Ligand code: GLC
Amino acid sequence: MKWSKLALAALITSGAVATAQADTVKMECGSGATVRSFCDYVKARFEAETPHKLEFIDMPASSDEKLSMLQQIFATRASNVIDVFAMDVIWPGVIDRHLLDLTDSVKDLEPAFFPSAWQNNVVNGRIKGVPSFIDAGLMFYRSDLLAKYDEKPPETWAELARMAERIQNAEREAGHRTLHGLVFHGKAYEGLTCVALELIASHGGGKFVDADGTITVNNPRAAEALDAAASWIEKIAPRGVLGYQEEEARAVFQNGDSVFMRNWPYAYLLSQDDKSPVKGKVGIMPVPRGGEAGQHAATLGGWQWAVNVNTKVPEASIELVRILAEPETQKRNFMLMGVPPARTDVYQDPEVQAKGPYLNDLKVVFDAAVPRPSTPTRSQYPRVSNAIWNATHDVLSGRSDGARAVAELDTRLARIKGKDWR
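Structure of this chain only, please, in the form predicted in complex with the named molecule.
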């Protein structure tokens, strides 16, 4: 969805006036039946357990478009557009000063959460968000097709490419003309930065910028990783992936039209829906290693509940955040949308275990997940990521090659950094 200035102005002026006793809190909720039923559950609880009302606001689906939208809202200092929203794992250092300090109202909740997820929202010792769910990149594969061709889940990207090509070509010859070897989200947006990090880090090419802020991307392994990915386009991956976000990749895979897919854990539960053509035919594995010497590198993702510092209804917003942090709420979020809870206790819930036995294996993936360089690059991360996804997109679409792209990216990142990250 594109947000015009007009739409933003309309939102700002239509804001309800809050009263002291019964406030109206505006919370972000996406579109689509499953997310709506999650939001309806939250609304029913909030309105039953507090005197307040809850209203929903639609936000753009992609992380970077949503961040731009929020930054426009923050710039107007509007207090009546949105109170509570989901914040990407990479944002706390970027929008810190627009976030309500939740320290005194939520610090008692800390022991219930995965420590790394909790710590990610602590900026200069102040708690600025409460984790909703954790994400890490995964490779999905068609277990039925791998078995049919007597193949095991691949360890390296090269094995994956070989297998994907073999199965794709044989199946196409047998009549499945629309089958692809691999799909992923390759549009020029935040999701591609996640893919690029996995590719490069799994080849031993680093994380673009290391923990002390040094730019590391200009190295042969990073170039090699991007070149390898470019060679997949039109061979095992359709050119269309250059315009895909997560949901487009999932649509192709879930329709039975790809052997492999890079995506986030949510895609698994949806692929096992009764109406899914690939129900019972999907396996998950770590994102492959770059080569025998490479390592598994899953990009760390995830979302947190945060409160707009300009809110006129801070107490009610905090009450809402506390409901969003409850085990039952996080359980619903998993049962409906397949997102892995950020609370550790939810994993022991019998219904959660029955529906997501694979969740236990994911804990290992989360522990080893690689963060994007949002902490060292501070408020400049959005520009850094923009440069990364554009450089990657240029290589994938054949406008550049790995060596040139990493050299140019190095120059661009140095220009953004200036004397130091700030």
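What you see is a predicted model; the values in this text were computed from it and never measured. C-alpha atoms forming the largest set that superposes within 1.5 Å between two forms make up the rigid core. Positions refer to the first chain, counted from 1. What changes on going to the form predicted on its own:
Checked against the rigid-part motion between these two forms, the candidate from L199, L192, I134, L54 that sits at the hinge is I134.
Domain motion between these two forms: the smaller of two rigid parts turns 30° against the larger, based on C-alpha superpositions.
Could you switch over to the form predicted on its own, since the one displayed so far is the form predicted in complex with the named molecule?
Chain alone follows, minus partners and molecules.
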């Protein structure tokens, strides 16, 4: 979304008026009662523990719209609009040069966080963000249906496909005609890049682009993974998944019309709502392995706290980031909004365990989370992801096959890279 010059100018102008004192830090805070409660908690702590003041700035809720607005702010080199903001997990490489280097100020915090979440914010050896909360892909399943058919949660994709087909067909014969074996978000968008990464990495086919920037997608295991997923369409997954985003998949599963679902942790709490048809009937497990030699590979998600490189108050901003990284702050974030903490020690807190006993099942998922290739591909990641999701969608829809798709994707990524990622 392009913000008008008038709207952007108004924000910058209002910022100039409000930043009369150098000790005022401007931090992004979203809308909604629970978000504001968290921000108020942070403000109270920050102003009690430091000599500084905290002011909240509204930003767009949509990740794409927010990135667009930030890039416009960065382009003006405005130092009076925003100091500390939340950064999507795929942004560090994209906006690297606009992020304050936090290495010397926060490197001591690294052991407290999930390694995957921390390393995602390291660009060219420099720390550009501190994790706020972590997210990763999960497989949801109907625990009541697996028990009914004497099945255990599958370890591999092949086992999942067998189980899904068996239960789907038996239940349809028994009268549940709308039941599907599996739903996931297969529309051609960023969510499909996440699914494709899990499929290929779990089969041992790499991560499209390695950490050093080498393109690795053109290999037999990557092709096999995509072909396996294509075989699900109209067999255990409805053709409609090719147009699903997360919420469409969740609606089908939560209505009781699917045995398995790939989604994010947020869907679990919603599935356990008092009005949910599947309350008490849902289990969660890691994304399956791609065969006996494969591995569990959940796509890393989540948000990080970062500092605008143009800030006039870097020291105060860093003090704020350190408070945002503390265990009590991450605990408060979870208790208010249900987002999984990025710090591992918070999972041992009795109150956290009482509110989210399912978090224990998520730790193994977060430990094995795989980042998208956004850091090595830097500002070109949006084009890279677009190429990935389109190639994957072509295979799922039957317009291509795995071998051809990964070969063509390799060529396209090489063309995007040119001499080097920039």
